[in-house]
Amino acid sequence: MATPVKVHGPPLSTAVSRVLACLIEKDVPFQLIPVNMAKGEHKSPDFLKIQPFGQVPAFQDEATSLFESRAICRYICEKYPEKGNKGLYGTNPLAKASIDQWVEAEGQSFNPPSSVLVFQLAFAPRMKLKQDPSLISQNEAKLEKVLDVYDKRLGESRFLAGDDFSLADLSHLPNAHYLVNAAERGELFTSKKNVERWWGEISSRDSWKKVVDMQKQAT
């Protein structure tokens, strides 16, 4: 590969860290380009050329520009199938469909309540913003129901999409990490036997440990 791919954004961002974990799993060299969101760099004309919504991450692979972390992860797996973890996005149509359905579950069912909780419990205090107890309570209840479904599924298979770690599992790492380690909501995961086992396994992967180290260096 002529030049490393570029990831624009702070590693503390959940969406950025999702892409970083994927790149490390796939053993694809990358360059992380800081974006100072406090100074509004993500709204600059140059940044908007590669991310028209002014959000992170923005991703560049030579002449290709992409946004939306889950789409970027799929692209990385499809573009570099022989690198790193070859089965991260499946190796046949059924495996890909199984992974896709759980990536969609993460985006549609897990992400909405978990993102609210991450913001309210982990980021609002850092930003000196007032927390909303009713919003926290509502989204804890929503996430509890989602994790009940996951617990049943994880009683049937080692990982969400089958017996191998995949993008389906990786996509959950950023928000779950904050909930367990920064928001003091670990019991949401540890109170369910199968979810607890799954979380212990996916969060201890070397790829995610490297992302967490990058996050620590950025604080």
Contents of the next structure:
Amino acid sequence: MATPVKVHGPPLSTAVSRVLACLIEKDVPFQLIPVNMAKGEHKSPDFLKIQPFGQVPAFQDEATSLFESRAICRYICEKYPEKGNKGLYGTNPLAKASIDQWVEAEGQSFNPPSSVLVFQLAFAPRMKLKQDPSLISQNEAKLEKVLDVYDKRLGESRFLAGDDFSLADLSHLPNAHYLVNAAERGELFTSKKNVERWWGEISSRDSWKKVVDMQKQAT
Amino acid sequence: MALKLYGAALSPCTSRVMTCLHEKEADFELVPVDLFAGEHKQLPFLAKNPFGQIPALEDGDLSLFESRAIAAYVAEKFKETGNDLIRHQSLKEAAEVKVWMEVESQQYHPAISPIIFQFFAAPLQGYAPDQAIIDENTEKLGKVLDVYEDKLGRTKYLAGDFYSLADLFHLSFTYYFMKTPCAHLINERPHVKAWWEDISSRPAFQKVASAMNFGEKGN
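Please give the corresponding structure for the form predicted in complex with the partner chain, as opposed to the form predicted alone shown earlier.
Whole complex next, starting from this chain.
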């Protein structure tokens, strides 16, 4: 039996959970290896060898060692095209291009403001760090504008890249989950009809529910 | 049928795509979008990119936005011609390229982009460059470049000993960066400096560099 792939990092990390969701969608067995971030393990010399920026996740598939969650997800889809959800990264170049476009939109437009809000509203209080109210309101305003674009798109299309759930939708799950469930910002999603419908669909996928379970078990 | 790229020759994101098109020797037409008239924020352009940003690509019925997604599509469409940017014949090398493409997107770009904004765009809006923002981001960028210095001491280019889309992604924003007083961040790191001189002297980039004259007299 082949060695399962290894994912290094805590399931509570948004980037780690992005990779876990992809592995579960693709039905690729994996081993989750804990990284004790409270003790600074992600900045240790051994960890920096597999992730030189000292961030999680790091990923290994036999001799291939990777980092950056979106790169890992694309790799998983290309390495295991016949496993699990075969259409996750499209089954032809046009579908793939549309998915890449929306993964980029997530990475460039959705992620920056939502990451700040997740940190400020969900993590900072639990870490007993001071919140920055102006940073919060600036990023709420930015995220609203992004979600306005999403609402229009999702009125034309069931999922971001087309009729099928894809890596583009999956990429949004980690931050959106915390905004809705740990930061009391569910209204950002429920106040827009199409976004609300989309969020309801993608967050109730079996694969995401399994990731949320892993996160719950880790607390 | 030739591709149509909607954008502006002096825009770094448009240049990112044009550099890729030149590397692939692909025929394309640059359709200018009048930024100063706000053309990118109105229909019909808004139908090509609902986020109101350049560039956008048209290839027959396919319409794409996000420069990195467009460049990846071009690199894949023309993978059998021109220079090999994505190493599609080796899963391992292709995965490395994906990693460093995401590093540009998630580590390099967020640090370098605000610096360029402060020196080039802020003056147009009537502000002097904000030194606090510049300092914060040069510190971030310095840390990223330390990782690059180490990597480029071990491999000639970012993803390995081969030039790839990952290196290409860095060209256009770094070109503008080198015109700022912060250029020393690149120049004081010998491997990064050598890498920069190598990749910026490639003919495909030279073709677009001369038009990247934002902020210079008469532009």
